[in-house]
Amino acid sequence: MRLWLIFTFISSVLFGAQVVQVGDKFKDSTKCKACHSPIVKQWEKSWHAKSHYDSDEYFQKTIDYVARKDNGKSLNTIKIECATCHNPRISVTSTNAEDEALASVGLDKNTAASKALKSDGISEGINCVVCHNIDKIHDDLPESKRGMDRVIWMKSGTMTGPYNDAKSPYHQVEARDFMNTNPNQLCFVCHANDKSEDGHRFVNMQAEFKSNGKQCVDCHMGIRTQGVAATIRLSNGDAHTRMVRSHGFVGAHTETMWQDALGVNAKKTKQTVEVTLSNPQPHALPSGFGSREILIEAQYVSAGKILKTEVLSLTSKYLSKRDKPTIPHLAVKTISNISIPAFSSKIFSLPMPIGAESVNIVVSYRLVNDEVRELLELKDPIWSKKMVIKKLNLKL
């Protein structure tokens, strides 16, 4: 049986629905560089820019423990699966029966899906083009409709902003309200939801947004300044400045971010110190991929000697159908859920030893759990990371 599949299948070649083609003029950031430089650079330090299987140690760690666990799906099933957000200009945008059955065997080298997920154009992962070239946002759709599965495409060549009055020799350009006025709704193309293999709701960033008055652009690529969207000159002979906004897209990645992101109090009580986190921010903490972490470290000291340390975890920990430990694209169950919604406080309690006089508190923050992370075997430090948010004494 094995062998007529492959006879059967080794002629044909695999093609997904076809996204909107990008010609070579604009397909990657240095053809964007030549008259928008400032943007690209910043953009160049960004994790959109990482999106991609190889640049991201994380997502694609999570994809080969997927690939190893699930064995319904191939290595490629599962990437071109991901790649509806990570790469949406990917060329081919599902697998079939006959992809699988070349994959199962090893013959799976030559298909259109492998040659998609190896092409130049998407290895940028989200660059300019990938936000630039969307025409239409389909909020109608379902939830469970993300990425390129969600928008419309510009033909090649004409790119979207938020300047009505913008003008460019090398491409047409037109104004959309999701590039000016309503940018969530851009965000949330991708921003919103995710679901486990097995469809347990591990993330749902949309549904839990409470605006009050900001846009996740607000955080995520700061307030206006005057600046320059594109270089070229004016008849003046000086490029055109505007309000722009910075495009390196900082986020839970950069540290600066979590200073002061959640607002820390302590008092004591009779056998414990209460911490209250207050979260100003319009989403919860920890949010987004499901295993971020949130620290609480309480020293107790006494004499100028540390008594004892306690550590508490704000994160969400998952179990598979068989009961185990695993990644939040692997699980069925969340077991715990420990996260601060937006405008609101929690107050944790940590016990206290006999004889401390004072105790000094850290809150910080980490990428990714050690349940996960030693799952996964991650490596790169940042995973391990703690970022500060706030440091706090108080005598006893």
Given for the second form:
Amino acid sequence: MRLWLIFTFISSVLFGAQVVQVGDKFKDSTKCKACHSPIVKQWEKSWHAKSHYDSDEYFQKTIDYVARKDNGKSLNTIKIECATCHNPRISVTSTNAEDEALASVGLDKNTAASKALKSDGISEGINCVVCHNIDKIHDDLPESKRGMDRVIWMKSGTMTGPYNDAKSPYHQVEARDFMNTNPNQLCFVCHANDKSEDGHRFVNMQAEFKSNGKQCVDCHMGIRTQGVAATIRLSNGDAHTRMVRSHGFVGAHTETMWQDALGVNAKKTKQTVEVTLSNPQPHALPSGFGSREILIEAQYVSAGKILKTEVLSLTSKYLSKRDKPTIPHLAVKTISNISIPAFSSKIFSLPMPIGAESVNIVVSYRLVNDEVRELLELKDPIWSKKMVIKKLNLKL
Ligand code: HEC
Ligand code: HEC
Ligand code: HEC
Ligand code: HEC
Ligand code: HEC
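Given the form predicted alone above, produce the structure of the same protein in the form predicted together with heme C (HEC).
Everything in the complex follows now, all chains and molecules, and the chain you saw is the first one.
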């Protein structure tokens, strides 16, 4: 009996998400503000803070669309699947046949799953106790186990961080490598690979990453600078100064991050203009979530007038079980996948009209391509906004 208990304990620790309830004192970022307000403010503006059904239109409409098209599963079941990475501190990690039966007749408002999905801690998305309450990251698990299925949580009230000499009057502290010398391990808990409902892999960021010594945090949290980790004053009247990074997690949603993210060169050949895009970053671009897009627009000019405009879209497109265009999460197949791999370049040719005297080239990025934006009826202008990478002019 005892042996059996030990066995089930070990196998659930190794192969299933173990829920550790987060105490009320630590549940959400408002509890950290008194001593970490600069960090809380930076994080609040990040998209980690928006990673929840109620805060990100694209995420919400993707979940609704999957629930509508994937008849076998209720909205709650899909939300809980996505919570693995988007809301990993959720207290319910699966639904059962009874939940599905209640959902099918609209009587699932008071199930444990519904209550867990409404709790205020998880409405903050990827908050402080997602990253700072991890004890161990299990890189020995199969690579498809991600998010909450890949980590062992710390006991509530102990914060893991980069320093081994920190002391706090509010919580315990423990140092971890994945907060200091090996932060990629933390980012790869979620930013690694993801697959559709039918098991089709549409993100493979960890596999495409080529290390050159730079870590994700160097670019997406910025370099370490002198600052304070906690604003609370020590006995000498000053706060402890430390080397710190920004918690802005700036990325694809921030226009300024795209300026010069790729090198762009153009040259004339006999009948075309050749545009070379070179990627100095350690991962592909576009990368990460499917259906991101890079646009090359060439505006040919003659005698001060626009002669013709050519547009090239570099993106991924997906097909459903019924061979129809679909969103990444319902894909069974990727039919085109154009991105520039890490430290590589690609050449794209655009036809050149006769009589063109010069060409204005604009290379930009969009979070969602036309196809998926229309399928999901996304309304917020951020999804269609063209964020400029580089503009150049070439005499022909
Ligand atoms: C009453 C003040 C106070 C509150 C409230 C507080 N902390 Fe802290 N925290 C500190 C102090 C002081 C330190 C140590 C700073 C130093 O050594 O420079 C610290 C350190 C940390 C560290 C770094 C630990 C390490 O070893 O590297 C993390 C992470 C952290 N806190 C997270 C949190 C989170 C998350 C919350 C909210 C749930 C929180 N703190 C609430 C005072 C506080
Ligand atoms: C628990 C899972 C998880 C972990 C761990 C995690 N992320 Fe994220 N990250 C996400 C999710 C989910 C999103 C998408 C949120 C959204 O757009 O709604 C995201 C978004 C981002 C973005 C995109 C922001 C933008 O504006 O496009 C960046 C950059 C990022 N994360 C960097 C990091 C870095 C660096 C680390 C490691 C220190 C990290 N993440 C760790 C899940 C995670
Ligand atoms: C996506 C993961 C992630 C989230 C979410 C996150 N942190 Fe951090 N945090 C990190 C990493 C990585 C470091 C180590 C940065 C470094 O190299 O110094 C860090 C460092 C810290 C430190 C030490 C100071 C520093 O910059 O090194 C404190 C304090 C801290 N975090 C508090 C918080 C609080 C409070 C929140 C919530 C508002 C939060 N963190 C949310 C990943 C995260
Ligand atoms: C040398 C700097 C650098 C490093 C290191 C780096 N990135 Fe990036 N990353 C960028 C730049 C530049 C972009 C394009 C602008 C933007 O989105 O920030 C980008 C884009 C992204 C995007 C959006 C991609 C897209 O096409 O929509 C994600 C997600 C991301 N990075 C995550 C990561 C993760 C996770 C790591 C670590 C495994 C990492 N990055 C390492 C510079 C870097
Ligand atoms: C394996 C971890 C993981 C799982 C499970 C997961 N996601 Fe994500 N998701 C991420 C990460 C990491 C990002 C950020 C990548 C990026 O910005 O390129 C993200 C980004 C997204 C985005 C883009 C958000 C934006 O603001 O641009 C959408 C939409 C999304 N996920 C939908 C879902 C849905 C729906 C589910 C459940 C069916 C789900 N995800 C399950 C890790 C995951």
